[in-house]
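The data below hold one chain only, encoded as structure tokens and taken in the form predicted on its own.
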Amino acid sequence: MNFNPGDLYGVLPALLLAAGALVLLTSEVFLRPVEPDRRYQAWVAAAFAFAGLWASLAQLGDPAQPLFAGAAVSDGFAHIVAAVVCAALFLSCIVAFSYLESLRATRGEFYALALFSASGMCLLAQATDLVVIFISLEVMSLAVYALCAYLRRGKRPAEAAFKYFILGSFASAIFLYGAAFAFGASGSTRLADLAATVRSGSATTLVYASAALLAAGFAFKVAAVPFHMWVPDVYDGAPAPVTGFMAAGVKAAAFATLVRILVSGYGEGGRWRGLIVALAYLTMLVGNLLAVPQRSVKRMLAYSSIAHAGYLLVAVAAMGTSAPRADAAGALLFYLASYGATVIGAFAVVAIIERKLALSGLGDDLSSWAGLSEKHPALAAAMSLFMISLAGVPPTAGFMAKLTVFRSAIEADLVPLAIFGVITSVAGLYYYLRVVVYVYMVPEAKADAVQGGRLLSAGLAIAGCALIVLWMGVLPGSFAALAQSGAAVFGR
């Protein structure tokens, strides 16, 4: 591989995030040995995340070009995904500041790990070589495993990280088997060479087996059924700010790579579309059904994230038809951005409630949310907004996101899949609105004010997420234009 210094500009967001992680790790050397003050690290991490966001948006107007001799690419699709990841990291760092401070759990490695994982996510969105995809996947995954076990004194974080690590290792092995099959069929690990093999008509059973294995490896990362069983325990055991970052960032990077592999590597149509359609049906059904009986809000959001993965798979399936792929890709990007803002805001509110429960020794249950409107009306209003957005009720970002996804499915002649998505969305109203009922209509048995730690930074993050959710729902034009510009790389 010939190194071109100009290629570094194409991966500037990932470089900025990695540089920020190294700065934070190096700064540990200069801290006082006795009770060092690490509060500055949240703001340093947020500053580097914002710099990565700025770099991603600044590169949107640049023409698409290959990087590192074709191992990666710099295009609008990758830049939009990097912007979603950096924005998710920025908001999560602000939420984590209040959360960790109140639990006296601020340590030097948290924000460095978050930055390293985000850099892997950005590289995943740009990778066009299966080896580079695997390396980026492990950079992201190993850091997220460690973040899940960050509150290592409890049993649940350790159990969550261990389950995630074991099952994630199996998923990585499945992906590597698929990459080996793809190399055996095409003689290369580049997606472009694999696509040439498929177009030549010389595709063998080995090619389609590789597509199934590669899709299965990333189906684990996006939490598609039947690769979803890790989600509730991991989301429940990880710290709430980490859970929000995982739900937004990991999902965005994994879906971007899945689209790269299927569309750029195996072409439109063909046999992979049927696989994705089946996964979408199963994921929407199982995710919504399993979310209904949940009493824990955190586990309910975990199961609902499975359902949202199903809605995103609808857009991926629409890209496998002869319909305009750019429309489906734009719907996918718009959905990832709206879901990221909504779920980070929801988990920010959960972090405040979870912190109160940790300080009072209570368990996580819907009854803990009773009377929140009386204790903290702003939090109650924000949580209600996020719930109705996740349910897809207008005029929120969630409604516009589902509208664009289902419209792309109808244009791709996947009408039954779109109808099934609408029906499961209606079923999802039950468990989302149940939270709103407890917040506003169920009185609290014992008055207990929200307590512990600073609420200012978390409140700023929640307000920012709420503003984005309303903005994308009421005035979606600017966000939709950005999504379409990023999706233009897929042409028709």
Second form
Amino acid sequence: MNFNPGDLYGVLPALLLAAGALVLLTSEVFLRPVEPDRRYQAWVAAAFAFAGLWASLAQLGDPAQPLFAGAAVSDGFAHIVAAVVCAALFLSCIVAFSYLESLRATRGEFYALALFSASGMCLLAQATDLVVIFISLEVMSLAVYALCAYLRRGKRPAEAAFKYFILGSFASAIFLYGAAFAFGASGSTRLADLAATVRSGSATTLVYASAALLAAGFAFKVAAVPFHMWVPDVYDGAPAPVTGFMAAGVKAAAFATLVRILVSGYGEGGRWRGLIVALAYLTMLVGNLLAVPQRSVKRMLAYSSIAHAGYLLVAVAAMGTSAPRADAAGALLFYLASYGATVIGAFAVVAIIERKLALSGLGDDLSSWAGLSEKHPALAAAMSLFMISLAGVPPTAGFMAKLTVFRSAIEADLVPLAIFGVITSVAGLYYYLRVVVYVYMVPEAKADAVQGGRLLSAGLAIAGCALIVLWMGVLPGSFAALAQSGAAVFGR
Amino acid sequence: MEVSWLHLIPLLPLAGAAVCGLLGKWLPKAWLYAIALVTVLLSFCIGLTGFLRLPEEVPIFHEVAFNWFSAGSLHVDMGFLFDRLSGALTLVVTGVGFLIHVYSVGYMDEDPGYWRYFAYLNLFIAAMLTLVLGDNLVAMFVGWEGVGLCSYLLIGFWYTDEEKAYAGRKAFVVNRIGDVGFLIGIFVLFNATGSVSFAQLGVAPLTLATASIAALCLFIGAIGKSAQLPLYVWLPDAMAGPTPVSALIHAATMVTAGVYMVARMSHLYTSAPGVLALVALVGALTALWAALIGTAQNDIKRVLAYSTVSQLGFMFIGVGVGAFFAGTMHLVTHAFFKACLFLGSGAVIHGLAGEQDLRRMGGLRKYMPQTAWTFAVATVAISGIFPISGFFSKDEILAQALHTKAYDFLTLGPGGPHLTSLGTILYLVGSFTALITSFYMWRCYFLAFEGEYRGPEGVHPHESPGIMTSPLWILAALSVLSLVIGLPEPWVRGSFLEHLNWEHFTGRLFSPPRGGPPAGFSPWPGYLVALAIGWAGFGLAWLLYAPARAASGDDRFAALFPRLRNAFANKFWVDEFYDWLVVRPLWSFARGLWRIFDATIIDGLFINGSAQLVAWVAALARRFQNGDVQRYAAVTALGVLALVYAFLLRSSP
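We have the form predicted on its own; now please give the form predicted together with its partner chain.
So here's everything in the complex, that chain up top.
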């Protein structure tokens, strides 16, 4: 295999992010030994994230081409996913800065780990070889496990991270098992060779077993039912900025890979479409149903993340038919971007509240959100906007995203699935609007709520997210065009 | 011609609104005023420059600002269309808007919410400009809803007063009824033609049925927004807002949107002659209805409000008989004199420390001469007394109504229905309404400005500051000057005034009504009748409300027509009727629903039931979600098994 240095340009965002992580780690060495000032790290990380975002957007117009002899690919789809990941990282760094500062928990690893995981995500979106997929998956996952355990005080973060690690390793093992089957069936780990085997008609049971195992491995990462069990505990236990990044970034990368494996590896969707449809039904139902009884906003958002995985699976299922495949891929990308912006904003608000609760020793319960509009009208308005967007009500990004996904499902003759999706998302109104009700209509229980200092940078990120959510909801044109251009690779 | 500066016209006031709304609380007052006023003035200047530079051959500027959204085959651009009609209206909106901004500086100066007020006002201008300049129905609808929003915000501006908040709510609810019609109209048109842009709708061939349904639905929207029967009830209550708002939104601009829409969609409406006849009929009925009520109102702003409803009816007669130019011309002249009247009433209210009751005014000409003079000029204009603008524009409508006597365009084909007498009926109703209009407007003037002062003790009526009187003078001057656009074409043919003539000016803009435009005719007989009517109204008012005994005028009126006046004074009991017909049944229906559905089904089955469901789900969730990693792993493994099994099952042939 020839190594072509020019191919490195194709993975520029991942390289930039990895370089940023290394810069941060190295700079640790030169800090003062006692009480070093690490505030610069957030801004360095944000700068590298921004550079990654810029690089992925700049590469958008490049023609699609295979890299490293077919082990990876540089195409619009991957660039859009990388852009979503980098934007999520950028916003999360800004949120994390004030969050960690206020908890006096800024330590060296945090931003480096975040950059490493993002670099894994970007590579994941580009990988077309099962081995590369596995390596990128582990780069992403290991860093995220560590981030979950980042706040070492208290039992919950450690427990959450440990659970995530155990179950995540289990899922990785399943994925590897599937990769082994695929290699056994096709004699190669390249998705293209796998597709050739499938096309040749000589596909054996082995091939389909491998498809099921690989899909199961990523169904775990995207939090599809019944592989969702880890989600509530981990989302609840991890620091809120990390949860937001996880929900936006990991989901985007994992969905991109799932689509890549299924469409590029197993071709025409006659075989896998039905299963994805079943997963989508199950995920939408269980996610929305289990979100209803939650009293903790973080756990509610965790189940909401499961429910949203269900809606995204609808888009994946719609890609099973070739006619509207590019449309469905565009819908998927648009949905990922809109969900990312919304959920990072929501978790940033949670981060501010969570920190107050930590200071006052209160539990994370809806009742502690009561009367937020009195004290912090802007925060309350932003949270309501994110809730409305998650519920899919106009004029927000969530509405346009659901609209495009359900439309692509209808074009793909999945009308019952689309109807079911609409019904479950109406049910979702119940638990999203409950937050709004508490924020605006329930008076505060006690007058002497803890006044934390202002988290200025988190406020900036929240404003940015709110702007994106509104922008994508009111003027979706340019975003949709971007998503469509990225999805054009699936138009063949 | 494609240009790139049109978006600035609505954008500037929008930016002003954003600055005033977001930073207004902290900005120094002078800065805030400067920002609010200058943005509108700049818009006006851009509009004026564009207006003067409109190319002669194809007098259209067009700009596609951005692709707004594409959903399937629905492709909507946010585009702006600046032709002679929308251009003229842009000038009216920004020009009158600017004057009212200036006036508001004096009027709202002491209100603590002044920054909110100016933000809303600028937002309104931006929305109104979007409505006027939008090049497609969806953009128009955005402006339509935007002006509605600002209207509710400003009606309920003093929202702590329960009654005023109620007025805002009423306007909101009544307008919703119309807006649903408007939306359905858009859908029908899109479904039939595949487009929402005016350019394409203006040439699209439509079947009679489609055109009629779409035109009817859109007209329902116009009925709501322009306060026609039966949805006019919100407008008199809308006077709860600050008076400059009534002048700008509820008289000069927003409420005329329906007329503008019908004129803009002239192709659609001439394709649906039945609906067009309905438009004229509704207009005529509303004009008469509101004018009658206006004769017996004592609140000065309510008199003007009913007069606005009535004048809007006149405009609908104009567009309804296919004389789109006449309807829109009256729109323009009405904007000037009605704004002047409203601002004058505002000055009166201001000078009398909040007094609005005509019975407690009188003799104000001595104390506020400038207000009195400008009010008198505008009253002359609205009562159609030669030669001020209202005379020409109103008479043009009546002449057109009479002249389309055969209602040619109702002839859909050979042997189609003829409503030969409709034109005559419209003319008679309109002329009678003109008589009443002149009567009640002079009544209003006499009661407020002539005779002895009957106002509250201890209040010293005073003239308003110059910042409030100068807009009055400008508007009064415009009320007079705008007569040039209404001069009959034969009079000005060949002279430079010909270019200013509205009929000539908007010549190729509107679709000619089916059956051909009315041929030339001599305006004189009509003018003489109209002149007589205008003076007759004045005479009647003088008889009953002559300055010396104005206070007892209402009693004399009541003695002449006791039952009629009672009906007028009670506004024909329409509010009570709606209360009886809609509100109460709805309440009892809702109460019944509440009993059946809420108390038993919802509370019993869903609330308690769903609480149980939630508890059950939670219990189920707890069983699986107990935090036990082994259990999680087991569920995952089972899922993998199921997935592999299903895959193999499905893939085995």
